[in-house]
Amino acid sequence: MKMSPIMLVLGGLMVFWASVSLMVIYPALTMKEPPSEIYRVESPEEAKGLDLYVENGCSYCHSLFIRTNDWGEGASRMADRGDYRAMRPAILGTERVGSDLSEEGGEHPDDWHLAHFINPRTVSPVSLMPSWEFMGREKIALLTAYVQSLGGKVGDYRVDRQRIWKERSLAAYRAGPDSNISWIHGQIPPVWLPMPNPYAATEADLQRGHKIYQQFCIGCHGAVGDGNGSARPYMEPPPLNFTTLRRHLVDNKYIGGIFYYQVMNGITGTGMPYFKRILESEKIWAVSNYIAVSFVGYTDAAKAPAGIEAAGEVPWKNSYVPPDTGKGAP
């Protein structure tokens, strides 16, 4: 075949209308599938917040489709075609530069992402996400109720529960701080309640929380541990103040257990999020020595019995003296 301006030309639209076949018409085509199982109609708030979401360009940064290698990240679903089959545009994404958005509903209640979008750095201090605070109270609640939707039915259910908790949340904090910590601690299993932190705190444990606290939890709660950090004036209720904690240490009463599982599990209805998607135990344990140490000025780290130790752990003695006998931790 001997190349001429003619098939220069016909090559040419060959490959345009190949990449116009894939990239345009089969996505198209294909959104026109059966609507999947958690599929809704969005409501007009979220359908503006889509177009906000379009207009500043959050999918160069967030996917919306959870695949199957994503299972290690904690996905509770895959994505189906049939989860987006009336959205327009439709706004997938590839990139993975933050989180992926797909089950975003409800992961946080809406005073979350407010102060996310005004300035993503008070509840997530490494964030590289810009501010959107120049967009206004009104469009970001616009962007908050489509991010709330994604997930569709599921997200909806988790929103709803959201909700519950905020009600009884505030309810427990407007009753006073000693009510508070009292309806706080009263919804960890009973399981976790005699559970001790069963790692030493040593300098190293927590030289290890002090920076996982600085990653993750600084922003809410503050340098001391007093929850005044950047994002208070933007939650209800308010990040909780870990140096009231003390006086609530009655007979012994063990913490490691109850901080590792609010660490774990965060506190549905607040702005504490769960971390047992992105923290591995130990790190959980580590922070949770850090606050014990730091503000509320007792651990009752490796107090139990150590069984079979593994293999890196050093000598330690626990020297904390618990605030409510003045005797030292055995």
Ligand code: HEC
The other form holds:
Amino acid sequence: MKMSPIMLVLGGLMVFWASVSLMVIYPALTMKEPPSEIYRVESPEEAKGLDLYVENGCSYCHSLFIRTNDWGEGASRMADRGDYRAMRPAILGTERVGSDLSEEGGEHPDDWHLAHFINPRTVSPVSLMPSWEFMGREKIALLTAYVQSLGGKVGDYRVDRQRIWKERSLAAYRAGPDSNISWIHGQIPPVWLPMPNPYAATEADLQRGHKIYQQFCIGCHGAVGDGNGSARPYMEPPPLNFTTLRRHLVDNKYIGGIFYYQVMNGITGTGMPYFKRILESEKIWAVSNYIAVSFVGYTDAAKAPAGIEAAGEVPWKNSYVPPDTGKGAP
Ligand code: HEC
Ligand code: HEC
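Form predicted on its own done, so how does the form predicted in complex with the named molecule look?
Full assembly next; the chain just shown is listed first.
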């Protein structure tokens, strides 16, 4: 065969189309991802929300797949290719300036997301996520529908749970402040109610608690603990007012265990998030002492100057001399 320019072009085209067929067309026709156990079809709103997610570059800061090194972060399952069956385009993101969002559905109720999208710092005071207020409420609602769909069927379960508890917490809130608090405390397992804060409310402990409050709580509960933080206009029920809690002390004495339980687990159905994965135990006790002393005006904190002796606490007074056991330093 004579190698003419026409043959060269034809041959080149044949090689090109053979590669495209083998590497693009054939796989696209034959590779059908089996749906994963959590997969479900997206609603039209959620699909529009995904478009907004892609257009606004959310994936520059968030990923949408759980990796093996996420077990320690509280992930409940590994990502499966069948999770992304209908995701077009499949922009999973690799950056994690913010958190992985693949299990975001039902983590928070919609009112939390509204406040967060309008200005992230209202609910997360040191957040560096930008404000999306310019989008307007309609688009924010679509974006919220999308993030609430993340996690598929498991996310739906959490979203349903938020909805049920939202109805209950709103009913309690509308019944008036005192019955609201009784209802909230009624959800706490009884063993936690008469539990004092085991750490002394020393100056260091209160300063630590103050810092934690500013970093995580002030946007909702407000600088003076009355629930008038910047997130309040978006929250239903609104953030709790701590300054009226004194009359709700259990047996006129206890408040520490209640605070610890609520901060650890959050209050499902309300904007109150859980902090069990962010704050260590000691910090939860410290912020509890801070709220109790500064806003409630009373703390049940342990009176012992050194807190829990055996826990390796540094004595709170510089002049504190450990008891002489005759055995030298422990
Ligand atoms: C510049 C980086 C950045 C961009 C861009 C960004 N985020 Fe974030 N996002 C963060 C950070 C940091 C956090 C964690 C602090 C917080 O809660 O605001 C966060 C938190 C979140 C959370 C809450 C996670 C949780 O449950 O605590 C959601 C939901 C979220 N982002 C959605 C979005 C969406 C949707 C977009 C796009 C419209 C977006 N983010 C764009 C940085 C970013
Ligand atoms: C996004 C808003 C938001 C943030 C952030 C937030 N809270 Fe709350 N908090 C609430 C709401 C809403 C309630 C419940 C209101 C209701 O049901 O009436 C609540 C309730 C509580 C309660 C229950 C009090 C009781 O007597 O049972 C405690 C304690 C509490 N918050 C502490 C904190 C602490 C500490 C932080 C920071 C580490 C924090 N909250 C961050 C919104 C928030």
